[in-house]
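Just one chain is shown here, as structure tokens, and it is the form predicted alone.
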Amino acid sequence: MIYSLHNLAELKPFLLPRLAEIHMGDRGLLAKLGFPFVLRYFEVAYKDPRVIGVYAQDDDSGELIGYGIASPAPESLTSQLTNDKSWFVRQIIKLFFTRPHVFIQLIISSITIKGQMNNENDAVECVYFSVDPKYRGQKIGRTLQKALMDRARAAGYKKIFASIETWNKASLAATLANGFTIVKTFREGMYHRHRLESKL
């Protein structure tokens, strides 16, 4: 197969339900809060000019395949789905009556989130990267995240974090062979993640 990387600013706006999709086969918090949160989440970092994103896309179908964002400010995305308070209100409660042990883990991930960049100018995170489920072992992610790790470095980045689930051993070797490092593992609630980093 062959597929080609674009900027997240070149996607046209009614794509991003298609990127939210590929994002629900992931098994993190931000799917388990539901496609409405997802959805807004990329409608957050598709909007804000400090987030770095690249998307894959099938040359011969058009499909897009993949997608990778970063940002310098992660906490600030999801401290953007707050922004119309009616609609975030709306859907809290949803989440609170259907699904508590998910909303306790928002408030828990929205806690541990504030630190985790440790006040580095010059860093950035990368927050997500996902393949659809039927174009996985291809090396797709592990291409998406070099390119926001290139991407990165051209805009002047020195470093990259990441933080990934322990049992996701496929994003766990793509960003292994990417170059970072291991540096803590640590409990968020009901996920054990490793932290990691890499020089840009």
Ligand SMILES: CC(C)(COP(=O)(O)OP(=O)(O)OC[C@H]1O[C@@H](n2cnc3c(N)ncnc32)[C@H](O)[C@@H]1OP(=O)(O)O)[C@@H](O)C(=O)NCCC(=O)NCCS
The other form holds:
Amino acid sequence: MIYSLHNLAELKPFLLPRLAEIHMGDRGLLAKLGFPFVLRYFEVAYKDPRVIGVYAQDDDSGELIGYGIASPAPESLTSQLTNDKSWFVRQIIKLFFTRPHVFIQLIISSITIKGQMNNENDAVECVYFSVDPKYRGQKIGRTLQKALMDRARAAGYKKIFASIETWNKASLAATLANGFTIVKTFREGMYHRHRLESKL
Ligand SMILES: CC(C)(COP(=O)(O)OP(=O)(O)OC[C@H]1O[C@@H](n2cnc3c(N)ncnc32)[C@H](O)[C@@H]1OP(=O)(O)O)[C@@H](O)C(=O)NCCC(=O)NCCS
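Structure of the form predicted in complex with this ligand, please, following the form predicted alone?
Full complex below, order starting with the chain above.
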């Protein structure tokens, strides 16, 4: 299969739901919050000029097969999910009654996230990268993350961070192969994560 990489800014907006759909294959908190949250997150990231985003597209079929997002201020992406207050409150009430364990994790993560994220001006966070299950195991994930690193370096950043759940062998293998090292391992509610970093 031949595929090409593109900057997120080049994506036609009507394809954002497809990226959100790919993200639903992730087992992290954002996907657990549900598709409306994921789609809103991609809409926010798409508009944020500080976001470094890349997506992979199958050259033959035109199908979107994966994406990666990095940001120097990842917490500002999540905080923008509350911009439309009535939408946010409705989603949170629904979450509280349908998936209370996810609601509790959201509270825990919101409280602990600040202490975990980098505060370095010249650093970015590899926030998410995901590949459609049909296309996994062909080095596309690793290539997407490498593309984020190259673009972050070109933008002048000197360091990149990532947090990966300890069970996530594919993500860990890709990230270590891209030159990251594990700097600590910690618990955040139901999650057990490695914190990784790499020079750019
Ligand atoms: C993580 C993910 C993006 C990797 O994408 P991918 O295209 O399948 O991975 P690659 O083919 O680039 O493989 C990267 C490395 O992982 C290894 N790997 C791939 N699948 C694996 C698996 N299921 N178990 C263990 N290792 C695996 C590969 O051998 C490769 O290692 P190497 O470079 O040392 O040979 C993909 O599994 C995914 O979308 N997962 C769901 C979303 C997610 O968890 N994202 C990461 C959040 S931190």
